[in-house]
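Consider the single chain below, provided in structure tokens and representing the form predicted alone.
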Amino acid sequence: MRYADRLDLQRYLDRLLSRSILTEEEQEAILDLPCHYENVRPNEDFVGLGEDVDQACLIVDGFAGRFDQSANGARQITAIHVPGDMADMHSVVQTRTTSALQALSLTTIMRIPHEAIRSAAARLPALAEAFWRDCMVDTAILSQWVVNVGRRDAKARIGHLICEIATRLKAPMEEGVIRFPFAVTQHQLADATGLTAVHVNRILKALRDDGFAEVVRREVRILDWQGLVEVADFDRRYLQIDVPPHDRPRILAVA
């Protein structure tokens, strides 16, 4: 084990700070978490279904998918995790996994011991609250994914997923175009949206022909953000990004 590159942990800290107010001491506790790094090949599981785990996984680079599967082995992706996500913080309090994690592309993860996270949260209660709030955002995302599969048409499903990932990555706009890397295959998109790969291909072509977005060489280019938002029925509020300070309550220390 070695101590993490603080820049990698800073990305996770930035995610927490977008929703929670943390003191300098609390921020340092995040940046000082011990870890070890692991590179995971595409389509390789790094947390197994039903596994007992004692570490949480921070995504450093690449994309990871959370999935469950039926008795016959058919998989459904229920979340896509991007750099800066602690993909299984909930495992700190529920160590036997009820879903699994797989690298969707070449992915670098950071494994952080549960013991270190529990110790930091016990010593600094506001950290426990920040972790809790972060898990609640994951729950809000899952809820939107259920609506996506159950109530939106195919074009809206793909469009909503593109809008969500762009927002979570804080993808920049350059010359009117929002760009971000997206090394996810059409088969993986199909598993995330309840469509077939053939249907995903048709929808991506339709989004391109309509001038909304295109996927070119493992990169998404959003050409008409507002148009895509309307087609996708996308409302970013569920992501709780950049919550105003007055809406970030803290646990008060007990005297």
The other form holds:
Number of protein chains: 2
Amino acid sequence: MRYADRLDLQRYLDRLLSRSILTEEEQEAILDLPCHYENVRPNEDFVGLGEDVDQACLIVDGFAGRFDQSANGARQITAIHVPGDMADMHSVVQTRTTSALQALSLTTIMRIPHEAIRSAAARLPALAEAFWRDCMVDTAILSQWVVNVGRRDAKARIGHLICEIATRLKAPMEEGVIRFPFAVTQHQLADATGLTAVHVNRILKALRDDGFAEVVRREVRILDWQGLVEVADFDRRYLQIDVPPHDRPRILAVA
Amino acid sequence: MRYADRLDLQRYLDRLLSRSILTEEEQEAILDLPCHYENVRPNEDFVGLGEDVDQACLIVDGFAGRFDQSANGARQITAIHVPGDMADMHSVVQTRTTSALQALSLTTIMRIPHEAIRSAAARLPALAEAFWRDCMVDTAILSQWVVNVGRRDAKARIGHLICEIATRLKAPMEEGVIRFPFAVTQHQLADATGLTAVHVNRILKALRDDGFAEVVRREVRILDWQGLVEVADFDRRYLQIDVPPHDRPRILAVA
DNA sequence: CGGAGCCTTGACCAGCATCAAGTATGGTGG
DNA sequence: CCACCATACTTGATGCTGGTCAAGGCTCCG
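Same protein, different form: I have the form predicted alone, so give me the form predicted in complex with the DNA.
Entire complex below, previous chain first.
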């Protein structure tokens, strides 16, 4: 498995480079991070709530959810992480977790010791800046989730989530249809949108009947992207994908 | 006004010090930040949506809301900032705003040029770390807001917000009652909790009738803290106030 | 003393939750 | 290859939480 490391880290590096400017040396430091792989079964926590962690997790394959619990037992997913996401980079500066990370489907993760991330960030402060910036994109996404559950009706909530994931995965359109694997249950969709599984089922049916999108066998198919974007009130700018280079600030001058 | 600067910056520094370890030199750099004051009237934006900003805003007095808009015109407040908060420190690494900042009541802010913050962070990387960490606390709060609007009923939502603000303000208890000024309208409370102003009014009445808390003339009075905490499902740990020093990681060794 | 904004209350309604029962689907062991 | 089981999905009936619409009252300020 050792050979795969750099390929998977490269995907994370590409993510960083889409928003930050890094020198050769800085890029190399990312690719040299030590790590080890782990497979996580569906509904299994790989980071617990309230734990002290000393590793960060990169999603290699599958989907992970960030779970926040309310005391009455109701679960709420506050983020969905896709391959290439560093799901808890923030743990580097905040080791005590305030939410749990759970695999939504069979998921492969890479654990990277904080120690290695910290020493790289200390040696090359521009890396710390890139990490910080990436965390803030997650925050912008989270902010939109508050809007989603706070102000949109059920159809728009589900539609918005589908649009968001499709955009983050850069799912391509083929013959007018956007497809991507999305192995999450309707119950998990409900936990992400603040609805019940029964109502999610009805809404998916409505989206299918209206010809917007359908979820069949763990795969999403968007049949009418423009229409879905409209009912979902989706505006991709908050995701900050493809920030033009001249809009990428750098605290430290390029060496 | 020049003399007041350091006092107001000291409040922000105290905030940083409660979660990060900073040397004398680093602390001095915070207190030396240049800034200028500004008064903002209620419902006035002091940072617009989609703008490119080159200053960060510290709340000196009053309350500010972070507004995210959905296309159909429904407003959602995604964060409330209290005095001592740097409301948009994240703009240092992300200059294009994805949400607006608006004064909820008559508010005094301090604008601090990014240029000064960046040069301090570049010279003293531990400051960048402290800023990053503080941003992540805001993210943890945001995450709880998703739970709030997604999974709690109206009474718990309002209760939780009141508990959160009381805790962040460190409002003291006097004769069994916790009081603090909270000059926001019921309409703004509705925007923060994903409810309507009419329903907020009814819920406030219910909280009053139940003897938990009341909002009179722009002041909150919590009569039964334990009871309110219980109906609101409030657990203050996520706010990360008073992190013990040994739980404050530092990427860079103390000089 | 008048007006604007905010608060309050009532009547009615809709979106989503809840409860319940039945149907696919996929994995496992024989 | 099939029988079985667990999990997920589907659908219907019913009701509650919170939205909508409307009208009137309070408070502060000029």
